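Given as structure tokens, the chain that follows is alone and in the form predicted on its own.
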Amino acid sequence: MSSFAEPASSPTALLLLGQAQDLGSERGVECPGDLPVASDPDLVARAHAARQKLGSNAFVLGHHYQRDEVIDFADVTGDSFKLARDAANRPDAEFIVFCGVHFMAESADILTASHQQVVLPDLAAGCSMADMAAIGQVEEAWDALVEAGVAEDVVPITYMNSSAAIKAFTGRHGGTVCTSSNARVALDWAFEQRPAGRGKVFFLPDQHLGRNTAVRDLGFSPDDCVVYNPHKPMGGLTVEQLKNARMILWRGHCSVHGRFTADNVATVRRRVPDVNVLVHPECTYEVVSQADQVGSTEYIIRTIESAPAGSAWAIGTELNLVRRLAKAHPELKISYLDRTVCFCSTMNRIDLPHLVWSLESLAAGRPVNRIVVDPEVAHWARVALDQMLALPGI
């Protein structure tokens, strides 16, 4: 079995950006953005050989947004938190190969045992949303809340899509972590921690998930939410605004879900009769307020799996997943909500060359790209994660 040096980051996720093509019009599927085949025809065989050599000593996790060529080699698929828990439930596997992005691999390292090593096939696979909240900025923001005299009323909640350092900050300040599936439960818990009418939530780093959950699920007014801009003094807010707010939202967003617009919704309704618009809660409030259904990645998958044959769906989430759902359900008419191609460019850095390189390196006894979280950070991040696990329904 041959080997090769660490590959350069693959540009294939960007090659077709902005191009739209119908990949299945013969069965009513409108889902643009096919990816080129792997440049090396031997890669698939090499991946199989490395997986066979590693056996149960390696456990490969594939996030739903990964391309098919990577998902084909995953032992399990899921969202970020499910995959981290799956890794923790496999103590026999010395190596956890996380086909996702950096913050996901950090969570896996926090939740797995000390003898396990978490590997990220490409260290450049980050998350633009997670990167929008640096720990220094968040600590400065907390100091601003103290200065404004509101910190004692605030409970911090960070979305799973955040760095280990931000999760640790949340744990140190008595908060918790949430996913897109349990954000409402987390908010309910947070407001119960403070006297009625006084409680506030400092929600990191995705402003849209925080706002959508507060307004759609808890009945808050959009005026109860303010956005903290870390690039402005006091977040660009007055002391009065901070005192009156119920939700203090970090100025962050998902670069993929933020692309969808209310015009996309209006356009697909004109174009596709009786279409059901199904979107992720990381989309803007303007989009989710016009959608028929809103839910997490797992919710989207379950909804499509149970949809009646012949029904039409426009889905607003990452394109790899939408294409996979369209392929798996030819009995449905599935469209991508935005007809402009948009893969998650950082997620797509985990391509077949990187995966083969990491697997072959492990098989040769040379672990690469290990993700190790500082023990102090890991402790407090685990406190926040354990608090989430204690929430009802988790």
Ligand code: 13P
The other form holds:
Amino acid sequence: MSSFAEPASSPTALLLLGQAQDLGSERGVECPGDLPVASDPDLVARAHAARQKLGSNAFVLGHHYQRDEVIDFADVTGDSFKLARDAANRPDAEFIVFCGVHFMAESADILTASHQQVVLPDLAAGCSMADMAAIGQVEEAWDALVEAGVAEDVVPITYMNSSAAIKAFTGRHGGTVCTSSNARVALDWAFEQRPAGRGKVFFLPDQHLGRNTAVRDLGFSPDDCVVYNPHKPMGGLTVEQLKNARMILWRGHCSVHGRFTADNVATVRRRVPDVNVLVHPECTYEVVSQADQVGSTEYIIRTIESAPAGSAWAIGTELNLVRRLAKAHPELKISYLDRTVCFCSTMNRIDLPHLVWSLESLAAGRPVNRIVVDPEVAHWARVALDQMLALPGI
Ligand code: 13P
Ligand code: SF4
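Moving on from the form predicted on its own, kindly provide the form predicted in complex with this ligand as a structure.
All chains and molecules follow, beginning with the one already shown.
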């Protein structure tokens, strides 16, 4: 039997969802008035009808963190990297409907052909981590590294969870993109680009993925890592600190994974005998140090799919995915690592009304919410993405 709490109705969950709505309106993103209401009993039938009308002209991608009501209409599901590749492998589809967040739809636009249009059903579906690194701040930081005399030793790497402009920055400066599945390979590659012992990586925007990979996989000490705070002159660091560092980590984090604590791990170990704690590397170093297994979204799914019947798991990643895994595996005892943590509120922005609205608009020949990356930005971002695709074992 799977044991699973239902935190969606908790005050914390509702509070966080409410905060996300405020963030959305700060972006100034509005949907036109013909958005169906969430309570419309015909939504499922309308989604099927629009989907059928579009046929193979539309390809619907669903990220693992999407709601069930959206996943039900996805032609394929996957992590951000797999979905970008899936989109690129469907040149016959004129419309790519990306049920995920903004940076993922941008990557799909960069990797698809020019005759294809990428649609994000709700433009307010951003990513708080990606928003923590603005291109102006990153350019300023690079100037600071030049001034400190370290830039020539530095290879920039950005996590997939970043804007196209940041990916373009890494492309222009000889760096690459990585995902949580290939961060280790990307770091190995970056250090090989500079003389042994001298290279540094400027890792954007997730400090935790950068630190966890450097320390756990490459054997660096946490002291080899410094955190660059974009709100302080020279990142709040001295020239000496920049010179000594091997990893210069941008001060960014995921607002969902960053909420898990080492105390959550201790609590679940007390509560559930023989529990296996499985977390995403966007969690803090303290949390991953206490976990039994650490890995990307795809790794988490594979691990659960091959787990022995009766085994107990506490999973530290986004709630939609954990709930689906718990439902699909009643033979396992699956629980959420922290009962008070909620869904990724921006992923949850894509709901059935937005999906129906975007599909019906496409079927009516009026594409809405197209994601179009500026050609110059797309060129350099593609350089960085192609470098990732050329990494060994990708
Ligand atoms: P993936 O790279 O596993 O798709 O993760 C995306 C994400 O947003 C993780 O928080
Ligand atoms: Fe961004 Fe975190 Fe949501 Fe992923 S889970 S989209 S990193 S805020």
